[in-house]
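What follows is a single chain, given as structure tokens, in the form predicted on its own.
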Amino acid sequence: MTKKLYLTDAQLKSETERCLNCPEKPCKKACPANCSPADFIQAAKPRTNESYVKAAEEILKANPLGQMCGLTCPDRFCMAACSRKNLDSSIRIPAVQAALLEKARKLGGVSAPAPVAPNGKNVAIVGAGPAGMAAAAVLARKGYSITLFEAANKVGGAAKLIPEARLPQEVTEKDWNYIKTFGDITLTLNHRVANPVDLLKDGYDGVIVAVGEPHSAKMGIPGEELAVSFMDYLKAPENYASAGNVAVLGGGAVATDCAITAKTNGAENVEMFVRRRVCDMRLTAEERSWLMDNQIDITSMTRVEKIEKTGDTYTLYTCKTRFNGTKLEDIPETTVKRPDFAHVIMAVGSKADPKTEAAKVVYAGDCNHGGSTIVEAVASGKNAANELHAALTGEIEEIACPVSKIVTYKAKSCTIVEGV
């Protein structure tokens, strides 16, 4: 089943009219980037071209990657805090956000902010993923000259691994093209930085490192080298197209992307192997629905012990698991041989490189606080920009930043992008 990217006009009207415009704005507190759904929904309610543009501006001043986030944000932030949740159901806030930005951009209403005077300082940002792009947005509006180094041939970082059906690259480019108008930003693609500290020797006043977690996590089982990592798979799924059976090891959002991609790529059967219960899988309701719609089989409470290859097919050896209190343990004598898989995809997490600590080098995003969502990376990038700005100028941003008591996040930033 193909995912519909944007709400229809009727759906957008229905969702925006449900907003209660709560004075305490719990949705805003629950957003890692401190975007205010209550405010941008109220701005959009007249449903005029001008109101859509005003709503877009309300979103982008808090989150310059607002359209990417609108298409990918999970339901555990603003939607979890939405007051309508206790009446009927949460407003589909991320979907509203994405639809409003798409409308405003089609109208040509998202214009570049006014130019800012240069402050004479040069900053290098390593990594053009969400955290790096967000950091560039904040620093550019403070007058910095920025060089953004990216090892790949396009921007997006780990977000490029999200299937096109969920996050088209053209949406990432829309957000990036908007950020490029913020000031003096130079993007250097296909340029891997081996040691960020060396950039200080090259004349940069400061460095932000936002390289994500570039290494796939391992399971520590015999034969795991036979599996394809989720990174390799999602970068080029066409290289692994098969009409046979595909196994996906893991039960998170990335494993879900792998499973659905394998099915749409022609696999007859796709089976996810999950060590815990189905209810423990940290997925949104929509992601669970996609798994059902695509007829993905979920084998829960199962640990893969070993992978073997015979000819062109792979065999898994699995055992059942159970909880002993809070501890997950194998059930003895439950090993089963599962042959005839065309591919085995490992999607059990990722790891960052060790940090190189140095003055005026600041880390942001997944390489700083572990794997996260795009909106958490945006918040982290904004915070890193403020931290570096303080280190270079002594100016410390002091703003009240209310934190939600309903949801948790890996980063929270109340910084507003200047002049947007």
Ligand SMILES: Cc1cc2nc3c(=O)[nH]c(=O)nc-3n(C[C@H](O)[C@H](O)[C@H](O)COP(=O)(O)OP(=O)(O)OC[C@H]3O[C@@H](n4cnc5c(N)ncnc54)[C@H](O)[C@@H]3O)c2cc1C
Contents of the next structure:
Amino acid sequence: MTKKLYLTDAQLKSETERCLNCPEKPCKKACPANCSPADFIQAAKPRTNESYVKAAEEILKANPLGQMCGLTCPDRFCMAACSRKNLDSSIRIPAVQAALLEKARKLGGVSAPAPVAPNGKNVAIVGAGPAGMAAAAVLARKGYSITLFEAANKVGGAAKLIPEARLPQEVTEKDWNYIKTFGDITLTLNHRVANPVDLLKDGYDGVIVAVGEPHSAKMGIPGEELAVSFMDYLKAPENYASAGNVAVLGGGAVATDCAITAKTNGAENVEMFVRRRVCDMRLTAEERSWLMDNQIDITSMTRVEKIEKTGDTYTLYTCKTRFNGTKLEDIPETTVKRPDFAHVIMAVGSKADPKTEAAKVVYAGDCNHGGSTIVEAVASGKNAANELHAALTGEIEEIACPVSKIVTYKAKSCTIVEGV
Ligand SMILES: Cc1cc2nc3c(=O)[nH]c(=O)nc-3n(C[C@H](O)[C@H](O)[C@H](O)COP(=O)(O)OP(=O)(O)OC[C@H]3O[C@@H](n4cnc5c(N)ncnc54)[C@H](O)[C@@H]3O)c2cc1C
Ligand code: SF4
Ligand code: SF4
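With the form predicted on its own in hand, show me what the form predicted in complex with the named molecule looks like.
Shown next: the complete complex, the earlier chain at its head.
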């Protein structure tokens, strides 16, 4: 990656001053977590230490994973709706958000919320990814005793696979350490729950399942078992260090992370194989520029048909594709043999396990609505917490949730984390 993690003071000043303080707050309507850039930018405008802390509190009451989101939110939410784009360009809202939280935390200014009275009920949350952490935040503020079970040895879920250069684990820990101050939350790491529904028999009043999508999607081609999945690759890229050619199958944001990691890991050439056109690749402007900056080769309108291994190297057999109406089809007799790849990385999506429906068991995040983003997982986790709270107490939160006309989400939530 070529960018610095945080805006400089001069950049922060220039971005906050460009904000028009739009009365309709289109940026807030477009945020899945209902975070309000209009308000947190206004709060930060005096540029005093107190104003940075106020801005941070404004962010965190809607999105307790505000710093993670600031570093990772794509430009299709608040930035896509920002009115400033009609004058020149959208405010760089995620970058402003990340910078404000970093500043406020460095000042030691974001303090724990006031203690909350226990309500006598226990909830188990399975999975300490963004959805599970956000659900824990909301339920802890309602007085629940939370046990968060996590199979891995750290919190963060799939976000742990995001390269350190974009999202340092230290930032995930900062957001998590803040959530831990919300109430009675016990984190149990290295604990895989075999069957979340059984937790009800163990005495929990309710369960939230936020286990993400743990399986890499398959391509259904001969030899695909020879490729390394993006999950295995990004967990330990040093195991696949190579000075040779690396092939990445897939053209999304995860494939982009794999390609750039391979390049920074010493590969001479990295080539992405994409079935559709370059313009169809669902990437942010920033991700596209990273691909260019890192000289990643993109072979588009190409389907990999087969993978073979000879000695230490891999050969791909590829064919060209074309659109037949909206359908993509192979072009006959275009198969080409592409030898000499040191590694082949497969990044064509991920899959969830089937759900087991039961009363007082609520699903949240990517395992519920498919692969998404950290901020959508946060929104889903907040909604799941409210749904479980309603099932356990009969208290239904009626919250009007204005949504943007130009942005679609997998989940939208306007819950405020009480007392933060
Ligand atoms: C390489 C990569 C790059 C990405 N880049 C971005 C980005 O730039 N911006 C963005 O917004 N999003 C990005 N995402 C997507 C984002 O990380 C996910 O959408 C988000 O993490 C989903 O959150 P979740 O809580 O639903 O699931 P997950 O994050 O997958 O968390 C699920 C957790 O449950 C645990 N678990 C699973 N089964 C069990 C069990 N039986 N018992 C106990 N624990 C269990 C897992 O170990 C995991 O920690 C990226 C994802 C990847 C892989
Ligand atoms: S839409 Fe853009 S310019 Fe308007 S208040 Fe939100 S961030 Fe500021
Ligand atoms: S959480 Fe993400 S989408 Fe929401 S306002 Fe902040 S940067 Fe934008």
